[in-house]
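Presented below, as structure tokens, is a lone chain in the form predicted alone.
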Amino acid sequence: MGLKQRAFDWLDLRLGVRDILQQNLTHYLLPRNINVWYTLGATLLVLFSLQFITGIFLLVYYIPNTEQAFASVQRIMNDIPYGWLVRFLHATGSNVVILVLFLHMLSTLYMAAYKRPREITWIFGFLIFLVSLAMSLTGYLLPWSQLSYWATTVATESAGATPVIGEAMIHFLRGGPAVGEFTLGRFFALHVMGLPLIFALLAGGHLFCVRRIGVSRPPFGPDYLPEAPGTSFHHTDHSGGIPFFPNYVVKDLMVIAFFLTLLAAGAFFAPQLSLPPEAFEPADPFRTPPGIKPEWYFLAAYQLLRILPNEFLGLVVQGGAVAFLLFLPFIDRGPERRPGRRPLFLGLFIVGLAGFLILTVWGYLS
């Protein structure tokens, strides 16, 4: 008996490793009609892990103050071996993460996987989405470039549209009347400590709910029937389904490989999509560059604020949309999940998605 086998047997005797592996891999069954959209959760785990690793490497050399932040980033890019690669992977990775989060949420909405008994799973997932956007926003300022400085200035100014407390909110976000040293310190603390901690707690809760309740069956096929609401907890098992390992792991790995390839292609061949020329100029509070806009995932919100009569109305509309999505499982309470049999929801889904895309393109072109 080899050393590895003896070590594994030693752990198995004390922790039941074989039983854990069986319950979560070979004996963990999934619906036979499960589709590729279910792989996006595993893809996000890999992408978030890569963001964490590259972020740690950047943190080793980054200096969080306004006098040295930009120079420290330039040193990472020019003097640290493969520092440019780590930064490009981190910057491009944030965009790919948001893209996959969007796709994951859209698929969940379309298949109504948020419905009973998965309301808590949805709430955890939607809060992860909001925290991820906040991490992207706070990380944007850290290089202290022209792009990051003025994009943060524009983003924080929108809080001033709130009646009565608008100025106080701007002061709270910035740590002062203008974006400066205190703003950088606050955003740095949130980006590297506060938000990742909240994210870890939410991700743990989300994964616990997914595993505890069980994977929902895709609402497609002639033999699909809506689940009858139960009066007690039960784990959704799928007798006669396919094993998670190795059957579905292959699909997971294929989709993960696709998005890692997309990430690598963006980092190597098109880093300018994540880091335009203004990202390589030091921040200058006395020179406003033309055409500063937020990242693509904030463009729809940015354009909505521009086209409505006043910014406060725009904030109300956006806040209402966020609240609607967060509490959607308690609004859309019927057991039916098939999109074709939910015409009202399907119409709202199409209109909402089309509106988001139109505002995003409009904001980019304007």
The other form holds:
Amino acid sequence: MGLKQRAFDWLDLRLGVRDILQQNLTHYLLPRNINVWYTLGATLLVLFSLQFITGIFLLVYYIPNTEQAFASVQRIMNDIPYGWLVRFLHATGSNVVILVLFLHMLSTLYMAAYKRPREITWIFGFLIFLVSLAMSLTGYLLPWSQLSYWATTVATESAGATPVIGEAMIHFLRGGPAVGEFTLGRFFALHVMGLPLIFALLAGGHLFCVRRIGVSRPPFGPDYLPEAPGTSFHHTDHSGGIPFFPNYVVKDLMVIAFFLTLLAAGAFFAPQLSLPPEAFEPADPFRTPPGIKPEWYFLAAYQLLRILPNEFLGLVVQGGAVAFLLFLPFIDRGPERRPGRRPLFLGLFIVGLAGFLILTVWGYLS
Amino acid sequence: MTSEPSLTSRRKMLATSVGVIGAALAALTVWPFWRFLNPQAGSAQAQTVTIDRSQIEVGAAHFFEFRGHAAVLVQPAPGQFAAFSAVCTHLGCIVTWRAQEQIFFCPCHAGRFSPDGRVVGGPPPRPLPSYPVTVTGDQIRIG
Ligand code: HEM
Ligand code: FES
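Moving from the form predicted alone, what structure would you give for the form predicted in complex with the partner chain?
Below: every chain and molecule of the assembly, starting with the one above.
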């Protein structure tokens, strides 16, 4: 008996590892008609881990202080060996993470995976999405460049459209009337401690739900029938399905490799997509650079605020859209999941997505 | 079908190749992060330090940073210079210069070194490492 085998038996005797592995790998069966969109969760786990790792590495040399932040990031870029790589991976990675979050959300939305019994899974997921946006917003300020400074000024300014408490909200977000050292302090605390903790709790809840309930069956194909709502807890198992290991793991790895390639391509060949020239000038509170714009994933929201006659109306529309998506499982409650049989949903899905894309492009061009 | 010898050896071959490529990729990934955490590695060797002669009197000592450590330059007799690491060879405290006694004294466990670096008392096991000194006019170059 080899050493590997003996070590494994030793562990198995104490923790029943063989059983855990079987249940989660070879005996974990997935629906026969499973598709490639189900790989995005695993991809997100890998990409988020990478953000955590590169983030902790950046933290080794980053100094969260308005006098030194910019210089410390320049030092990471120019003096620390491979500092440029760590930073480009973190900055480009944040964009790839958001992109995959969008795709994951859109695919579960399209397949109506949020419906009973997966309402809680959806809520956790949507909150993770909001926290990730907050992580990006807070991280963006940290290098204390012109880009950081003015993007944060513009983003926090929009809270001012709230009637009565608008001014107080800006003051609270910034820790003062203008973006300054107190803003950096609170954004830093949130970015490296507060939000990652919340993120970890939410991700734990999300994964627990996914595993406890079992993955949904894609609502496609001739023999798909909607599940009748049960009266007691029921784990969705797919007897006769395909094993997670090795069959689906290979698919997971393929998609993970695809997005890691995209990340590497961005970090090596197009870092300027994440870090335009203004990111290399130190923040100057007395000079706004022309044409300052938020990151691509905030462009739709930003454009909406600009085209509506009244900023408050814009905030109401945005708040409404977020609340609608968050509580969607409790609004859209019928058991039917096949998109073809849900014309109202399909119409809203297409119009909503097109609207988002149009606003994004419009915001980018104008 | 499963235990056909050619199939097992193919599997082994495949597993080995995946392992080797995986290990190479892992090494390639770990290397930048390792270097990132060791920014000064390899850059210290070449460095020399130049000190102005006016900074050091006869019988006195001048402390400075050399290759990432504390170092000390002494002038025991006019025109005679010596440079040492100021890191005590016992447990790494920084030695002080006692001008009256003309010795290096370690404040941690009372280690003593002579002006040429030899141990003359206390626990230090080895002499202080010395560095080459070149005098050109008013400039003293160490390293
Ligand atoms: C525990 C996890 C994390 C830590 C410790 C961390 C740490 C940091 C630090 C120190 C910086 C400033 C240095 C720099 O700009 O290069 C930074 C920037 C940034 N972070 Fe994070 N981060 C984490 C996770 C994330 C996540 C999950 C996202 C996005 C979803 C994100 C998005 C950003 C962005 C957009 C920047 C600005 C990039 C730049 O301009 O260079 N971070 N982060
Ligand atoms: S460290 Fe110097 S005598 Fe102990």
